[in-house]
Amino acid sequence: MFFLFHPSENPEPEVMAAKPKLYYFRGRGRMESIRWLLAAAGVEFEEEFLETREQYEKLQKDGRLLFGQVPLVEIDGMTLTQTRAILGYLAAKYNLYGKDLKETVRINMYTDGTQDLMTMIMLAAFKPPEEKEENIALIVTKAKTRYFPVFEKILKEHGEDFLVGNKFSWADIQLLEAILMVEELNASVLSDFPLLKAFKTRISNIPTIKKFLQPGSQRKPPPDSHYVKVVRNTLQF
């Protein structure tokens, strides 16, 4: 209804192009925002899951991990690493990055903020059990006092459906991802943010996102002890 994607000028090669291939663990981590962005753009992708140290070492030996780190994404004949670079490329490729530099820099600011919040949640899974409860309480407090008030204010000031330029963008996708992650820690976290509540409903009902939120999609569940163990064993930390 309000989210038309930019058509390819030469659709034929796009149709024939190989699906993007994602190399990461069978869990959220730093790859989940990439999955969200591709899914929101309506792009099908393949995944190869890292389960062993040997798989990781082979990627390194083959020279495919620029700085020895995953995520790794194969797309458009390129091998890409570094999460922020991958997300920026995808946002630009699928017309989710604003109409000019001023909109792009705002999208960058907003996504950097939500990424900071999500990184705290990501790292919480690796904390010692005795620290987890306190850490989660701190994350929820920061979401309610530092992050969510900012986005509530943005939506109130411009009175539009989307965060930037009244058009669906990467900023909207990642804010919804962050909201849902915090709600997994505290279901009532949006009780004081009526505009964010409405935003969550609105963005969740965009067809590509609605599909991604359904059971059986490539969206990953919150990290469990098995995921933490595999990551620790593979990366040896």
Given for the second form:
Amino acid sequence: MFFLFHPSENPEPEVMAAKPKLYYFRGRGRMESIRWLLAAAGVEFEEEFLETREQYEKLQKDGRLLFGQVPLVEIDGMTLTQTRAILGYLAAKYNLYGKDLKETVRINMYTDGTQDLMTMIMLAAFKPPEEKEENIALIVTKAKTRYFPVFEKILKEHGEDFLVGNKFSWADIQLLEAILMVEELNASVLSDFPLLKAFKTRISNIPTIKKFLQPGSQRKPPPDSHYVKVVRNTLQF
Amino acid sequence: MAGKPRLHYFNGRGRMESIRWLLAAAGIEFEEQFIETPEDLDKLRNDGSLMFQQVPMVEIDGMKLVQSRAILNYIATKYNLYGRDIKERALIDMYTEGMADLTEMIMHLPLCPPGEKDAKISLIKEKTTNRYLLAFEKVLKSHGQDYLVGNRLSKADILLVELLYSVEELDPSLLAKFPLLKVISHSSQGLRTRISNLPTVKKFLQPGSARKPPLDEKSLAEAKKIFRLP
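What would the structure be for the form predicted together with its partner chain, given that what you showed me was the form predicted alone?
Okay, now the whole complex, with that chain kicking things off.
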């Protein structure tokens, strides 16, 4: 089956001017899903990386962080914080949020679910090393028993290429992101999910996503000890 | 004709309360099916009614919706409480995500080990005044309008009012520094007073409504039993 995906053309001249700008640590954390969504939509973006406490305090003092926190994305004249607010805006802007309310709510349910899974993975990096193995095991179990079966079933029931409305959406992007993250913890996690395996291949081959998956893109690697140190130091916990 | 929305949760606030507030403020009557035992929860799970095996779950318009944010956004869109365009929606979401972070801290307080509780309460109070209420007061001050976004009632105003009541239950003095949020100030009435006076919200705030009380020892013990928590 041939499939063509064209990133959304943005008709508003005002927004052609500046690229979105992302402020975060040089790592995945809560910003990674935003990078995925922008990349999948074919939108170029800039990044400013937080490396010191001083940089972070400056952002706070400048009043750009409504609740004193990052991620921060400057886009279309707005200073947006709160990951889900940013993701929802981008999904709507780039036509990745369903064609009506019923599709949108399904996309929201699916992305909230995959986000719960990815948050577990994100937080695992900050847990004590002696708990690491147990944490990973728990995450993989949750993926295999709570999350992946749901999406396998959805794909099976409608037999379509995408999760919602036979059209590429934010839900597909985020599911791929989650699958790849769990595979980094356990390479064989999709062994019982043939439709998810096919889904993974299919979505990975979408040109914008294929590009994002190549070395040299703005995709960030899994957290290492340096990343954890920088975050702990900057956020002071 | 579709029936009333049906809410599945235990008989307490938790993650369902914001949904109750939003439905009430929109003037929508709803039914509730309370989970009272671990077996009740098992049944819902085994029925396939819970997409990710979790509650809240709301039966509405022929769907079984889960994930509180998805549910809130559905209701907000359906009842025109979500702004006029995607930019207003982004602001509404930004504000309500902040509120959810604070609500989460307050919600988890009863689960805190007794030795850590005082420190936790101090932290919550500090965050409430220096981070959250400060931000919302600032937003209202910046445009001088009666509502947080687009000069029109939205999900953000309703959930803020819910939060203000919770904060007041924690410590009434926390609201003192924020006139725009609470009391009559100069020529404009405080947001909470205004929203509380909306007929649907006024009704919800009266005894006998679907609004749930704060978690007490007995309810906490019941909830722990249902969710099989230690």
